[in-house]
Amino acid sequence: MTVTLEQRADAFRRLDEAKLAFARRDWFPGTSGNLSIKLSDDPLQFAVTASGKDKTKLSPEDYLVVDGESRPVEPTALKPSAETLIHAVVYKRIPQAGACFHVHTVWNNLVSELYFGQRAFSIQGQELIKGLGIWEENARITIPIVENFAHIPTLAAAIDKVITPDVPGVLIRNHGIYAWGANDFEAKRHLESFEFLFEYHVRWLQLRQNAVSLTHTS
């Protein structure tokens, strides 16, 4: 399948207001974070944010196109992220993903550090899990963690081992979450689901921790 320019400049407005949905959260700090929406199956193709660029800003130069090796596609200076490799990774395990986005949060920090000694984090009977398309009463999602590798391609085996078309979404110890969907639409919503479903757990925890203490101060 040859991907038309048409094609390219319509996954590149959608990476944009994606991208700029997400500054506005402050879900890209330092630079940190990538985007990617898949443009074609067969050869693997997709546009994927360049490196070391502002995400909270537009510029001409914000994406490039690469296949399945996570190499560009025609000659440009752009480098792409250097975790390109693992949305590559989850467009090859999970043939339905149309857009993969990965953003540093305080909240998915804390539980991927809080849950990585059981390697994953489960919560039940929360609303937002309709959010990632489970609508079961009294629902459970557990999300894989895995450690957080220097070695791009040894953390991208990593993740290429755990995850599953069942829940659209993998932590990495201390670093981040991965979330995609069939397209950029449904990635964005998974993306806030689990976000939700992150910062409220932390923040359960420690109003319980405080109602406990309270308890026995009384």
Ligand SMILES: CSC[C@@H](O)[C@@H](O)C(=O)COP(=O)(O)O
Second form
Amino acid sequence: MTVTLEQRADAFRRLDEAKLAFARRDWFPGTSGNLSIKLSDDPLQFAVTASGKDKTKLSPEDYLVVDGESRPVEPTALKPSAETLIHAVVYKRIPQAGACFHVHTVWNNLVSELYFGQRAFSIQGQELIKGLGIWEENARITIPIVENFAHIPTLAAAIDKVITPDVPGVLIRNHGIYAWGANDFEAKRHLESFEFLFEYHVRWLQLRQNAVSLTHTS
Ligand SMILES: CSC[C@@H](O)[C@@H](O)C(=O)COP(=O)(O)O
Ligand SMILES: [Zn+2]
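Give me the form predicted in complex with the named molecule now, not the form predicted on its own.
So here's everything in the complex, that chain up top.
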């Protein structure tokens, strides 16, 4: 299937929108983060952020199109995100994924470190779990956590082993989250829901700890 110039331009425009929305929340500290939107399945091609850019800004050199091996499909001086291989793994492992977003936040880093021992973080009974597309009564979700291997093929292989269509995300220890969805709208909803759940959980732990300390000092 050939990707048309219109599809490419539409994906770049959607990436601009997602990028600005996340930038407003300070989700791209120090040029971290990367975003992609799938353009075709067979052969796999997706639009992805160029490496090392300031993702709080828009420029004509922000994105490029790559194939399933993370190689640019068009002549370009741009370098794809250093973590493009992870996007490729998500699209190959979860064929229904149409967009994949990665951000580093303090809340996702705290949760990834707190629960790395269990290699997963679970949470139950929160309304925002519905934001992940899970509507059962009192649902519990479990997001896997992988080690932050510096060697990206090793990191991508670790992610490949643990992701499933049951939960649309994976945490990397003291690094960040990858969240995906059928399209950019859904991937953004999933990412925002995860981040709400992480922040809620860490704040709740802090409040509980403060309450315990108060009981012991009074
Ligand atoms: C300087 S932030 C850390 C980066 O190594 C990486 O984790 C990241 O998210 C951004 O890398 P990039 O190559 O710009 O997509
Ligand atoms: Zn990263």
